[in-house]
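Shown next as structure tokens: one chain only, the form predicted alone.
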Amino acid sequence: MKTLKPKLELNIAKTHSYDILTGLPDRNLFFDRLAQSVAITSRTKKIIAVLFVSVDRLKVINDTLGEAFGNRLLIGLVKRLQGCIRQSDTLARPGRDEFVILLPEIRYPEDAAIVARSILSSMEKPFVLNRQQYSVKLNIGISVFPDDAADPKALLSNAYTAMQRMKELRKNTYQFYSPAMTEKAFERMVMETGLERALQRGEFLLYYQPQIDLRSGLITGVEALARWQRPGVGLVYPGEFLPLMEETGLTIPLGEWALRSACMQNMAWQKAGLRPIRVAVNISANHFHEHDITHTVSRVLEDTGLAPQFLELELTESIFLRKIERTIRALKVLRKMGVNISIDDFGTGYSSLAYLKYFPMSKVKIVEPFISSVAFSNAEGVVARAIIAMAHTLNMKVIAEGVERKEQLAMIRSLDCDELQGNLISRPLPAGKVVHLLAKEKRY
């Protein structure tokens, strides 16, 4: 028995130092090796590089196809990463969708770039699992000792900062660290704090973009779009703050505020004697799944007095990829209440025509790239016509968004779309200016 104890202790120590799934060193063991390498390299003229690698959309894969499937994909990914580095290098897994690589004793920073390009090239061939092909995209950040940092912690942190910059830009490539990135990280922290305060101080506004019925030419609805009136900066658009709010969970309180504010505004228009229209409010995937959305909507409608048929919830495709049975139940409850449901940006990512059959929706929004050119390519035309035909068969309306030119308007009319939304008709407007449009009863 005595001889077994040292082996047992050794196995326990190894378990705590290595990732269970991949067998790679964990964060702590990697940092130990990095610290040793820095200490040795400080006495030589050679340099060290750290590559921080992030796997794009792994969470979506796990949520859609299951964690077991995602794990198989990760194991295949590790084999390709190992094929791109030397035996003397260290590949570790510090997080679920992250890897770090230590390149000790390299001569030039370009050597790290060569490894990064080799890794990205290895991902060009799709992974084959269950006879299906799956593409994987990576973002890689690189920092170099001693140019970018004088100690192991800063070296690892700077590689992470460079990787985060690539994720924000959605470039699917590599990037060397630069001091400007640290400044950007500081700006990001300041913005995050500012957004939290903005919710508390009521600095958000709603603008409304009209939606036109193509047969009557009348405004039949508006989409509520958030704007941030940032002190000392001015009006900030969603593209600048929504991604950060998604990451920090702030889209949930923002969504609650937008839903209530839009319903109150619509009710105010009706009380002023204007013709009733729908107001569409965007609901994030986190808001939909992490809260009882049916209870939230019911409470808001009861508090504001707005009839359900004058509210539309715009849902992104990511909502339909998680907890499918629960999602369908929630949608059925909302539809039974009389609330309209639309799928936004249909035709991107994992969207499928099957959604139109299995999910109880009232409207489909054709994604802007379908109408971004004056004439469709053959493939785009076939897909657009198929979406519209199937939606109509299922008694759903189709709205084309992003309409900018008259040529596009003629094109979507020929496709038998029901509604349109875009700057050709009107840019998003403050509530006060929408009143003037509704009062005119103009036909477009």
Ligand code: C2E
Contents of the next structure:
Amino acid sequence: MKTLKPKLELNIAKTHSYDILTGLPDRNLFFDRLAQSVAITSRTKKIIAVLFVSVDRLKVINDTLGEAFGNRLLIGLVKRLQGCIRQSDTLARPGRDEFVILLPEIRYPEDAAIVARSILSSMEKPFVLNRQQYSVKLNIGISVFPDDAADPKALLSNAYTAMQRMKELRKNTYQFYSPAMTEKAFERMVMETGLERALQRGEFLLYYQPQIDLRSGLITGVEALARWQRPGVGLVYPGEFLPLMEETGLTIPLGEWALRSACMQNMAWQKAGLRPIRVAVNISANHFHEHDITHTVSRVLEDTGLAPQFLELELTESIFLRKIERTIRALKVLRKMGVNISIDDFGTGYSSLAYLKYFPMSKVKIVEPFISSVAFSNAEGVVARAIIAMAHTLNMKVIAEGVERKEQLAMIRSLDCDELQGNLISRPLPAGKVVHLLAKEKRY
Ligand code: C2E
Ligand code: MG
Ligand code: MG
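To test you: the structure above is the form predicted alone. What is the structure of the form predicted together with the ligand?
Full assembly next; the chain just shown is listed first.
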């Protein structure tokens, strides 16, 4: 955090920029930083948040217990506030019982609510001074750039207004300048706690989407896709819960659960006498990097008894952006074990052909928009053909996913794809329905 305690030799002209008691930037310095952030951020897609924090009843404490006492309390409070923000954030003290925080770079407005909640919960433990306990209550108003205001002055004043509203309501909590944002942040918090509980309570289930081999027309694999059976709401799709789980680290337990459940399910189908197929499990980049994934996979295979050739891990291109050496090593171990590795959504992200060359994969999944564009533009068609040819040269299979329309099918065949997955063949299905499809041995 940029508190920058003034050094003794600091020239006099600058000392007025810091609050003498706490060493924090004062209103002017804060405003400078805010204006600078707004100027920089206007050119990017980032979001800035300003939190206006007011301390309840500080005047009463000063009046009854003395100013020296109030000051000690303030210093303790500043320490707690500093513990809730990042090095790159700015905490300032514009008034006696007021603080402002600049979060210069957040991804979603709701991130500001996370900081506000962490500040409020840091106040739950009373302060101990002269062996007495004192509880401090805060009101926090939040405004975000560019949604709530386009210039620094309005941004600050909107945060103040939101704080003032809170104070009037005597709620001791936080509020966004825009009521809709408060609601959204609240929904997000409910969802976040709901997701953690959902994992513990086993509210997640897997749907399976068939993948067919284009030569035989038979189902040769399924992709396991997570769904949340949210009580009182119904089936919730990954688009709604995955980003939040990613931020809170919940994709790791979700991934372990999905891996184990999918392998168990596949083993159950085999035990029921059905023709063995592969099951593909999506593995998030976090899960892959933060855990010893090779160890997890071998343990799950051992526990469930599934042979490695019937498991496929779907990884996204984003895993190749970090810890490259380690990633290649882990992939080699997995391939040596006999596990299949596919690269998901190839053609949407960074899509470097080099990935195919350097990372030992068994399959490339190319996505529907990419395949569609082949039909309309020759240049794209050349690229698609190049990817497919290169994958084949490197001994990788190519699956087209998200295929919805019949006319795409002919094109995919002409492109020499190996496999197909999409709503044209079948939507993702509950495990029970997959049994029927497998038992029928239907050729598509
Ligand atoms: P993905 O791995 O690329 O999965 C394919 C998505 O496309 C699925 O959405 C599937 O239902 C959808 N899809 C398949 N065929 C068609 C089609 O013909 N048309 C259209 N419009 N869509 C089609 P879903 O199930 O909502 O999953 C979204 C994403 O969430 C997945 O994309 C995957 O990245 C992620 N995901 C799902 N389950 C898990 C999981 O267990 N763990 C992790 N880490 N990620 C998961
Ligand atoms: Mg996938
Ligand atoms: Mg995909």
